[in-house]
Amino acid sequence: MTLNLCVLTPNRIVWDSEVKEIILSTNSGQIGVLPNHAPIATAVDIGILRIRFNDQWLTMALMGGFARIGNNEITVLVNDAEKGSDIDPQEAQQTLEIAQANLRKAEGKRQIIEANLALRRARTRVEAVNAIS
């Protein structure tokens, strides 16, 4: 038995197929689901989502937003997400060394929320490349 899992973000469906087991990053930690999970409607944290496709684990970067799950159905909204097979591991550590140090001289309230969200989202997408390497 398998899940149709939809990843949707506002301009592209990153991915739509059949799988057998997800792992979801959400605001109040990681949920796994199998066939035939209970409903839940979830918010979706900025975090790795792990896909179990064709016998074989696959990584993709989300950056926030909701998911859906009923009746074997995913349906996953964000508001960005990269496979990790898909993202460059040297532009990642990049930016994620420029969001470090952005981070360290960022003053006032604003900038250091800024500045840790974009921290979040550039470790998320270096785990998301390591988790495949």
Given for the second form:
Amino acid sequence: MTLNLCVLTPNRIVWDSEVKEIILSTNSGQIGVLPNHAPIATAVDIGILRIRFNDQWLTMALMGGFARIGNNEITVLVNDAEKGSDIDPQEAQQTLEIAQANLRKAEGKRQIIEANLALRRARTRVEAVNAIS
Amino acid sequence: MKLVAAAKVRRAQEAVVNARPFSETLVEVLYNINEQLQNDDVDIPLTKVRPVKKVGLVVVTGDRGLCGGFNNSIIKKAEARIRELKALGLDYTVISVGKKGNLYFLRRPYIPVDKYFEGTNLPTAKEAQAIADDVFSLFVSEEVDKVELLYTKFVSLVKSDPVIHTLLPLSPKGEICDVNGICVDAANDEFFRLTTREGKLTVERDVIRTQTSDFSPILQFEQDPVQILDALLPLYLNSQILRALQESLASELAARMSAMSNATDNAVELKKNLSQIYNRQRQAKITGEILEIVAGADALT
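Starting from the form predicted on its own shown above, please give the structure in the form predicted in complex with its partner chain.
So here's everything in the complex, that chain up top.
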């Protein structure tokens, strides 16, 4: 019995195949999903999705969204998703540094909101790359 | 140029088709959550309706020219809307997407512009996310009270319509409202297909009603429904913006196809006319020379 995982972004399907287990970051903590999990619906935070596929763990950086876990069918809708293997480590590190600098420079409620979001995303990408290496 | 644009329309169409699984699932989930929340008062920042003092206008234009009246018509619509807002005494700010729009607003410093975004050949979720971030922070920090999206809706290969849609505040049911208050249900999805009919390229528009199946009754919400709605609505915002970008791109390509096709036809006709004039001149000169020679020969004998 395997889980069927579908990760969708607004413009493409990032992942659509069977997996053995996933670990998802939600607003209320991380949840692990094994086959025959009870159906739940949850919001997904900006964070890492770990997928156990062929006895290997793969990471994917998710930029916030929603997940629905049904009868061995998981549908994850996110604003953007990147596979850990697709991210360039140096570029991710640079983006993180730029985001941190922007947050320090930010003034006013609006810039702070934007800078915080950008920082969380950059951090997630760096974590996704580091988690597999 | 026409065939290049035709090939790109096909790619744009594929992009729209790829976006469908996401928006279908999203709409399904939105509907189901709304049913659960029917009687509760939903208080989420993105749906908050405030008295409007300042309006944000997101104007989507193209990157390049040679597309007929495409860029002009959307810019004219934007100017008309700005005049309307001024007449109502409302303040406004513009978010310009696309090089042509950027150039236009840069040359007019009297129009307040919040940010300039460059367009791309194929709009991806990243670009939509960047615009969504900007719009989100403007709305949530209460700098603007309403955000409207101005883009060109694709009607057919020869016709496209600049439209204005209210982007924020979102209605929790996922409806998209026109400025006149005409709302379209999110489950009525439209998409276009580039096909051929009688050997000519045409576009068909289909409307599909997304089937909203019931959630399994034992579905538990990990967080309370309001928090989940809070996570869903930014996704919806993103997909709306992406949809607008894709439609705008498709309209631009269609306008370019038809403008280039007209240009080609005109060029062919011009070539034909010039060839005829050239040949006539050439023949007239030859006839003249022959007449001179004959006259000369006649004079000698």
